[in-house]
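The chain that follows stands alone, in the form predicted on its own, written as structure tokens.
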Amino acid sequence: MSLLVTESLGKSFGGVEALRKVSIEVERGRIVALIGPNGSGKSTLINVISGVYPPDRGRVLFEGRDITGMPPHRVAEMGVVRTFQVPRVFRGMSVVENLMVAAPGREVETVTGSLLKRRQVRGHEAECLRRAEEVMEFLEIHHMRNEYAGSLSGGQQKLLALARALMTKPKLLMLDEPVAGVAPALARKIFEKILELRSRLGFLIIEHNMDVLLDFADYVYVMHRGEIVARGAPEEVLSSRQVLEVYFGE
């Protein structure tokens, strides 16, 4: 069974159609990024699988659950998280805190006045803190820990934008340009973190850096205005005429 599966979406904005019947499948396991020019409709169909926007037609599925129309939040505690092409991030505090808030399960924080319930918070907070520690150490950003986020580069803060999404403890990783403006190697660095994490999630990478894509997606599709327009290998589409028209204007 596929980890997602989008059937037909389609989405439109006064009357200019942004989604036609777009029908995708992301793998447990695999890397798929989505290409396409500025416009073509690549994060609409992110925002609609996320639940930002809902769909007029055609649904979406999540390890086989219909999960068509609702809203951010149930998406995301179902398991579908996703980044942004410009990170948000709490400038104002640190790495560590930044990932301390992404932790799922804060809510036990509103009951502090229960005695009770504060052994709960402590152990809650102390698991948060152990598994942000995991995730930092593995991103190569345990040395920031204690910086704001405010003052790390672009690609830092891609690197924390990745590390809030790994709290969440996901199952489908939806990425918008994550790579976008950072160096070459901190690229390549990034997207090895992504193969290292490969084999227990699906992701779904909007991406314009055609290296990258080569070495490490295991498919690939192509929208344009709006629609699928071709799908498969890297090589094979990225080498296509229907691509290279669409895609760079050749």
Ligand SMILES: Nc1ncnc2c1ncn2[C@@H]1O[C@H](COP(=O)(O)OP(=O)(O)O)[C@@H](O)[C@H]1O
Given for the second form:
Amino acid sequence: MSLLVTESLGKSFGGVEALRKVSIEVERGRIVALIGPNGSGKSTLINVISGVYPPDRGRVLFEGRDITGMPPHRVAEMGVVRTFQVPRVFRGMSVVENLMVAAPGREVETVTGSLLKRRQVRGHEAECLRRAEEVMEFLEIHHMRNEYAGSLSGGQQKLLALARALMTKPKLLMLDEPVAGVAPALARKIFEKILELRSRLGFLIIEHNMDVLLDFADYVYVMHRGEIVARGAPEEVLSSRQVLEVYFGE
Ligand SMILES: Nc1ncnc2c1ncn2[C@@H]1O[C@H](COP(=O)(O)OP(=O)(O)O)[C@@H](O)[C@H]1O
Ligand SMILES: [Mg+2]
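Given the form predicted on its own, corresponding form predicted in complex with this ligand:
Every component of the complex follows; first up is the chain already shown.
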């Protein structure tokens, strides 16, 4: 069974048809890329899957369950997690604090807590910290653990956004331009980490860098004016006439 299936999604904003009959599939263990010129509907697709907007038409199935129109926090609880084109991090918090607050199910209400409850909360905090250490180790950002997120470079903030997403133990990770504006060496490093994670989850990644796509993507969908106009293995799709026309034809 596919991890994610979208069936003929449609979404309009006023007169703009941002999505038109968009059907895609992401399997576990796959890095699926979404490309297309500016305004073609890529971010809208991720927004609809993650519950930011309900679609006007069509369905979103996750692990076979219909999650169409579910609110974002419920979709996230199911394991569908996304990052944003502009990384959303807490600039005034340290790296490790950014990770701690990203962990799900954080207990805030302790005022009425019994001793037992307080102990549970402490246990949970310890577990979150352990996971944060693991994630920082994996992404090799341990040395920045006490730095303010706001003082990190753009590329490091993207890495931190990925780290925050990993804190939630996602099953499907949707990344909106995870390496846009990131120096090439760091960009490759980020994709190498994604590749290491691939066996355990599925990825839907908006990305334009052709070299990165050829080296790391298993499958590519091309969007144009809200529609999927081409799909297939990266080496076929990226050299197809259709794609050249979409990008340079007008
Ligand atoms: N919240 C919104 N309100 C109005 N129009 C929107 C909104 N989100 C996206 N759009 C429009 O939908 C189209 C697709 O946008 P988007 O999904 O952001 O494209 P992409 O991510 O491929 O650049 C664009 O014409 C954009 O202006
Ligand atoms: Mg976008």
